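One chain comes next, on its own, written as structure tokens: the form predicted on its own.
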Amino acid sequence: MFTSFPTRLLAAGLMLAATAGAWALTPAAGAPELSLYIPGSQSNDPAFGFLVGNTTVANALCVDNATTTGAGTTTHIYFYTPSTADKAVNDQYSAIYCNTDDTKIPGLTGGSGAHHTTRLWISRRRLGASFVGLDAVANGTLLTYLKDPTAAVCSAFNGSYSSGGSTFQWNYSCTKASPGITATAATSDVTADVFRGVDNVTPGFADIDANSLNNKFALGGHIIGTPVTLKLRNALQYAQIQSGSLPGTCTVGDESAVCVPSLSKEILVSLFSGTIIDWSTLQVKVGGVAKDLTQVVADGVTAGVSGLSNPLDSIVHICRRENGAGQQVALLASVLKSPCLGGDSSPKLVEPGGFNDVQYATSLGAVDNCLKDFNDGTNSWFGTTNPAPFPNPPATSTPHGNQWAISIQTTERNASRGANYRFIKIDGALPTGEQVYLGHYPLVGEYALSWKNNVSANQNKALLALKDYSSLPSTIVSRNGTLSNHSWGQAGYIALSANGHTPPATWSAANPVTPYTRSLNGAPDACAIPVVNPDYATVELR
């Protein structure tokens, strides 16, 4: 099936093949009896119970947890390769193949024994991201998944895959992709009531009607952050270090959190819609004087500050995300407030053709990709494609590196600093789960799951019972690890008051609930600003 491997490899996965009957659940144990394909953002994945630094992060719905070795249980990892098997990665298809029971979904009929054991298949595509997922769902969408363990066309294979600063583990490599399969549920990055108008919308689709959906539920926040090219980063680091709007003991290059720049919720608004096209737009005074941001910087650099650079221009570049990706979408509606004002009232999401250089970057790693390109003037993402309609990115003949550049990325990235962006400050606040407790930080997405009731009994309720796992402030703090564990603080998700949960009187990483909620009509509303939740009505006053 696959062409040559590394001798190394071979002999892995010949052995894990060898062994593989000794597994207690195999694509050889039968067909699933209960499967859910669902699109969409990767917000929810560690809740399925995906490996995540060779550790299971959570499990909401499988009776045993994965292992990197793929013995001693009955929960196995598949991702999609077009290639090798020791080449599959989960950016397009990924699935769980598991043994689940009554004791993880309640009321599960059918199965085996006592607890009705069922096979359970999760397939997951992260292709198109939210907005995809939630039309398959809303709008009937026919849509490509690893369509089961067998017709997947999977070999036992353990490997592990690197991205965003962390690795993810699978146990199964497939090389075929199912078309024509309907969507059971989606999970979105923001809930579905936002994913309307152009900014919202992928081309050539429709509006979400959340109204379609019957069950829409918001699991928790998930804090999105603003990263900046780090020599971005540098020059407003030193700028405000300058100005006295950071302590003049901070340092260009210092990852502290007193040390992190800040731009205001107004300059981000003008930078993605495009009314600030130049870097030079920003003042600065020095020393009583009026300087612009490149002319401090370029006094740095006379004056050798180490870490600063003059740019190779002064546009302000724009890695922006593809229309209807879930972390944009958040942007939109949390500081732009689009489509929630209506009409002119909302500032639309600047689009390349201006005078500022905007360009496309469509998933979560093209993002790290782009930033990395103008920090640093390689070809990671410069010469690639994008999927149609969108522009593709410059050729690698374009000039480019030492630009300062902007974007919108999970903060579920780069905690380890392993690439040159760096994560800022809105106004003043970092985006970390403390500063969202105490409303002083903005960009935070509810992530959701949303379905209709054409489901099965069986698959209600496995959704109900996710939606009830994910949900929980436990499960929130066994996400919050390393990978969102930033030299400034924790950042990564906080679990909703609105889902019935006690925040604490004051800020608890042990219990990461916020007072605040934007459900006060007892439904999702992504344009809602967030107010005290009158069930529980404290709020830590910092």
Second form
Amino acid sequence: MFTSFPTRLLAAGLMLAATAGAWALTPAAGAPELSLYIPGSQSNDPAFGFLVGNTTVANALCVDNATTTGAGTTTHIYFYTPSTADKAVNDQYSAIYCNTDDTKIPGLTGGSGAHHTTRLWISRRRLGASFVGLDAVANGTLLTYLKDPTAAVCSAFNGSYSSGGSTFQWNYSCTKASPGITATAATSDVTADVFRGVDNVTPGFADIDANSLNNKFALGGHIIGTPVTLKLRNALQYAQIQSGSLPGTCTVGDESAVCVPSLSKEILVSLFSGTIIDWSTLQVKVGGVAKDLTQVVADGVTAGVSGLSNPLDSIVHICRRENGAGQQVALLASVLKSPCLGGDSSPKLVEPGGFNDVQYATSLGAVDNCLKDFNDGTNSWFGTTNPAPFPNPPATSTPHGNQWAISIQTTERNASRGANYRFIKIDGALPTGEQVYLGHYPLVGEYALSWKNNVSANQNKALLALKDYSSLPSTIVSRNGTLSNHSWGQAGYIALSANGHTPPATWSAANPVTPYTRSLNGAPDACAIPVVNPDYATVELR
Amino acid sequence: MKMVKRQGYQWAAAICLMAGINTAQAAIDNGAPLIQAGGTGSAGELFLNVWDQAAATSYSIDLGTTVGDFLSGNLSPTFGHLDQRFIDWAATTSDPLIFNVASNNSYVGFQDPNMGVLLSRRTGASDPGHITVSTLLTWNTRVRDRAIALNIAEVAQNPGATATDYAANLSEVTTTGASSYFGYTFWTKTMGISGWDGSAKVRSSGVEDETLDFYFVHSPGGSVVASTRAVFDKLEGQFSLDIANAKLVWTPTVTAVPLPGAVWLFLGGLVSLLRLQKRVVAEV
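Let's compare: the form predicted on its own is above, so bring in the form predicted together with the partner chain.
Starting with the chain above, the whole complex follows.
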């Protein structure tokens, strides 16, 4: 007796479902045919195809996008966990295992089928951030990674975790990172040429010799901010309303673009080099009378202005990053012009032991928590430990909270305002793509991909494909989503005209290409003052 | 600015008594409170830098003596004796050579009068201006950073050495591109300090060799605030570089030691007392 058609269809469907596992790349699917070990900053992570907010915003090399359930795709995401499967995170080791082919990697050889379908293992390492990645490539330093889907000892687990307003999803939790692996390429928040001088180099390591890197490409502009604790933001906001620097229509706590307070580049340099050690150094003219910032706030508190409070102390608290952290390197190069000015003209970045309070926050999450603790008096970062040789945060018993602190942070965080810190303007310019495009906002790191010629032919082709894809304005646009969409505007990333992309005659969020370039002489130069790219020779006057 | 006698005098005695000065370690201790390989704060050591600018090479060596030992005159008989690497390097160099000497000692904190830097300054250079303790902290980091860079090069050039290896006084010869090179952007003749005339020239086409004065620029100690002025103590002596004998020579300036006022008062009082006693006896 024949079964009915719907029954046969159902049976066929079940059979297909049963074989779907054979299509998907899992640890059981066989060893990778092409592996890329890429240490360094997270600045280009979305382009690898990682899930952010349940979505793949970009995907340079994999045939499929990953899914939160791991079903219906050959692409899977692997996170490392030092404990249980549900505790996996991507701030140390992560990987993507997927199929790639010559539609993704032009010229790919080997593999199977007409398009050379190849099992690709992309192993990322964020530990040590930009400098460690560049050192691994430039100096051949062997590092620890998730070696492959089998050696990494992975189990299927569809998880999700949140950090800095972002949620990250994964499909496999892995418990073993293997040492002694050679890096294929490095990602960095800034191009390799500026990772020199003690402030920009991990203690105990030598400068990066950018000339040793055969291939070094700036992929895009990463807009970095100088966030301050919420109560300091409110204090600056109130003071600048009182002085007339901000419109009188602004009120304390207003999150709109026009009401974001500003510090000058020179004041920022003074703060980060330690010549301003106390917030009372900042003088404000109110009603024709000069008062220091703390006095202005005290007057506001007396007047009952909502959102203001007298700080616990007026010392400048700084949540700085560790030496060689890319976003800090970007601040040094773009704002402090260090080591760019060279010699005794380059300011030194502040360190502990002076008259201000300088603390080390050694990750993006630590910056969030450092600022939060100084503002709220919480213990998310106080009482924790830092990797050697950086001094630990203060003990939880140290009086803290309601203190005014400043730091360095990617504008891809805290758009949701979940943490009590806020970004400010520099010289009156917001950290938005538009203000970078106009040449007004200075703190932009050109994040980069660098490698040597000692990689295999297929690895080289994969890296070139990754570079090309990551640099596209369309890729940049896809990255500029809610993560960096703040109340005052769209921050995040901007494409570079130096990569051959034509900037719009006037600003277009849909085609965010800056007409300014730091690659006037054909190679990225983080120390260069951006100038209008002569290849296009148009720039919006505003 | 005041002159300080290096050996056997009041300042040295005071320095000896002060807490926080350790005995010498063999590799360069950068003297910083934090972020140095192998420790979290101990006395900084002196190091010598010599530059053949024309050939773009430089030589440096850990002198194996701490700031405290130097200030108290506790120098080993072999202080300043350079190694075979210097002899080999110097034999290949062109004229002139430029040298300077420095050490950092910031680990004790700015409230301590031992917090400061030892810096050479060309003999005959104008007196240095004044700086605040806040600025001194940046000078500390410049010298510390130089020590860090030298240690990195030492590890690379001395097989078996590590960043925490204090078993030998290490040296290195480097060239452009290395952070340990004398001409590296953060060191050079100014020792990374804007306007500091820190280096002397020797073996310069018949011109008399220059020498180096030596300054201890330090915190006055106590209740120091950012705007407190740092103290410039010019040590009594000079450095010269004896290339032929591979020695960095410290020559103390020997001058008559004036008796302090208290001694004169004491002696005066003693004489008066004796006279008075004589008079009293006579009256009886």
